[in-house]
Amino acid sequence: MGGWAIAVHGGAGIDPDLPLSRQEEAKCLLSRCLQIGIDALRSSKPALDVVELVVRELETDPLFNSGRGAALTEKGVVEMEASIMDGSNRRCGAVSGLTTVKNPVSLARLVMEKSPHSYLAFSGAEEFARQQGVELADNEYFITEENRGMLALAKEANKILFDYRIPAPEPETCGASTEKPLQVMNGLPISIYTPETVGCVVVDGQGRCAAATSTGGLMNKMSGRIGDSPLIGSGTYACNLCGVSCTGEGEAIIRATLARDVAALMEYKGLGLKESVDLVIRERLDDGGLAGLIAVSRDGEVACGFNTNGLFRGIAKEDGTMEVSIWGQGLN
């Protein structure tokens, strides 16, 4: 064993024009959770602990797409969604449309641990947490004036917004004014592709793997719509190689089973971490899916990749080594 490793993320595809003061803010997030999980790991928490304790962080906060600040539905509501995996057993929890929980990412554990499932969600999941007594608040809550202007913008321009805190771009002008979409979703033009998605990937030094996601989902998204977050060898994965955790283009992901196929290319071919990182984001995803992933190792190696413009992360480790960025190259 290489030592315990730490890496968390807050979505891929990145505005080049992001106003520094949103990366500084973003950067400033990510370390505190980052160092979080270094104190957790220091004091010989388990990964599973880890995980939970840096996801709760980055929901409570309102900066990414998850918890408080999470994206709104059609409706105008907050539907969240999360799932939390322990790679030493393979044990894991989901939940989705959840209105009224504080923390997703808890309650999604306490489906793992306190019932015969794997999977709540909607009336059933919101049963459940009253049920186990875990924090809950008003929709309001979780809302935030921001998120309104954006749902209103998404619903004058009749789209999807990925990124529903950048503007969609301007029109192609030649002659006749016509939008050209940078980007299709299930064969439908969507404006511009950057989601916000939390995750976080832990290998404790025990060796000890585990992974957990968060997310609100995309702005102006049916009420109901499920993305890959919660779906366990799509959003999320972990097992006794690794850990994984994506975000991006839901429908993509879920074709891709983007997280499984990470720690299937380690068991079946025996390829390394980062390798199997590279060719999943390389060959996996459909031709114009999107997405980024973070993902550790049983050894205490950490892994990043992505085929968009950027993927907000932090990686920490035992030996030391600590980085928070947003650029770069996504594949080796």
Given for the second form:
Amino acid sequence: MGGWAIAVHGGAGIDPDLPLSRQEEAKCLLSRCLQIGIDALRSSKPALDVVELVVRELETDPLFNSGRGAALTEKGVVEMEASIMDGSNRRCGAVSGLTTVKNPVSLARLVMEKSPHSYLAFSGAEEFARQQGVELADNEYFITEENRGMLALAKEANKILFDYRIPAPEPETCGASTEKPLQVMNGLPISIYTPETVGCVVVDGQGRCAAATSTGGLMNKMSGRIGDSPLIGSGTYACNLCGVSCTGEGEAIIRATLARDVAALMEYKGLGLKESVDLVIRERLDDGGLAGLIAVSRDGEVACGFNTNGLFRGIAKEDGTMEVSIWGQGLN
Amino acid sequence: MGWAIALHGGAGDIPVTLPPDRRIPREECLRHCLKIGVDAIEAGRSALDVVELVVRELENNPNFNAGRGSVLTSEGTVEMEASIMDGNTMRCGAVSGLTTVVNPISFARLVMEKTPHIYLGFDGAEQFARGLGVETMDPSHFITRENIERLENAKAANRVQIDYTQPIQKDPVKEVPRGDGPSGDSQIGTVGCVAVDMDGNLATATSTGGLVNKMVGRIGDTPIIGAGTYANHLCAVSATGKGESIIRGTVARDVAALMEFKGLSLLEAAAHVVKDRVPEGTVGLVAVSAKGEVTMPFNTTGMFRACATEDGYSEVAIWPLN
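Switch from the form predicted alone to the form predicted together with its partner chain and print that structure.
Whole complex next, starting from this chain.
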């Protein structure tokens, strides 16, 4: 047993021109959330409670794309989704299409614990939220001025392109240039794409793993679009070996069943956590799909992996390691 | 090598005493759908086309819980879901919360081919379907008299069990089958088809109305890639049974992952998943491999199923053989 460990993320794929002030804000938020998790772990809270607590905080802060500050659909409203999984018994809960629930991750947990089902969506999920008495807010609460601006930009840049991999045509390059004119992710210029999904993974002092992920989805998405975040095995997965939360291009993550594959490589191929994380990022994302993930193992290891230019992330371990970063290569 | 096809109409607690008037139409439907699939493969159609074609036929048949004949939510409505995946390209499409789309599986394929997304649900999905001119019908088209009775029985018999407003102690029992309906047959049905074509391309498709008396908005394993449905270059899998168990067990992906990461054969991988990854009495699946192997394991009393391979083998069955 290697003691507790925690990792948080605030999305993969970052505008290289993101203002320094914004980078600092993101780091402060990640540090604060990490500290909340650390304190909870020190007071012996189970992994499941800790991931919920941390993701709630990320949802409540408007900076990242979840809860308050969630991205807007083409209709200018939020449709949030989230999931949570308890590795010790593989129980899980998920929600999609929420428009009034302040903390989607907590409703996902209630679906797991208080409903006969594991995934509820749209009006049925909202109805369940009301019955459970969770905190609700008008859709306006979730919408920030900044995201209104981003939606306008996204509509202008038009488009979630059909093929994510093809950058918008550049008239003057006539197809001869090998330079990418614009960094595109999820079919949008990367400056519009950020900020992104949040997630947390934890292994507690007793070696129990848990994972939680929450998102507003894509800016300018079609109403009704479901991404990888609520899908167990894609955006979120935990078992007795590890806990994993993913972020990035949802469709690539779904095809890769990215979160489950980290665990499956450990379980079926006997790889270590870091090896598994590196392998899925290197080999499981088809067609140049862009993604990042955070993971912890029951032995108290923590790993991050991404093939984007950065991943908003923070990690901490019982031995005193604590690190918050944005750019560069994945941590160990 | 060679082509292979397998299809299912749901796994569950199907009593061996199922009366002939309930059994025979279903067996006939399975046989009919198998023939449609085999004919299409032999005519050189792609695996993706074949699984869509067969599942459409299963959806159109009111004897199974998908499309017309879907079971009802606690509000007496239908909310259908489906997904489809092409093993070669790993492209996939999924839909949930459909109330008027006649063939959810074909709509899932359109989501795969005509949108930048994989998965659309509920009102947004319905609106998109109408925009594409997909065939829709009044919700009453999907509701059968038998399913109205099933809902009434489920409500009467299991009110407490499914009353999620009650505090639930400890680990609540999830998605307990709602007891036998008026006909005494399974309440937990889903339909699916997997195929490998003459060129070795793999594909899978799964479609369902979900659970009798489910909460409005409930999503099961069927539309979730990796849970109810998965295909890659090695195999294609469609699962059926208790959604919660299939989601937790990432059943369809795990069959493929065991082949890919542990080097198991299709039969070994599928048997391992059904035996060790999910609780007894909850899950069945059909799967084919790129080599043209086929397997249809289940740990329930029975599974409505059928398969055929190029070498002439063919099977239509409900309960364990021999």
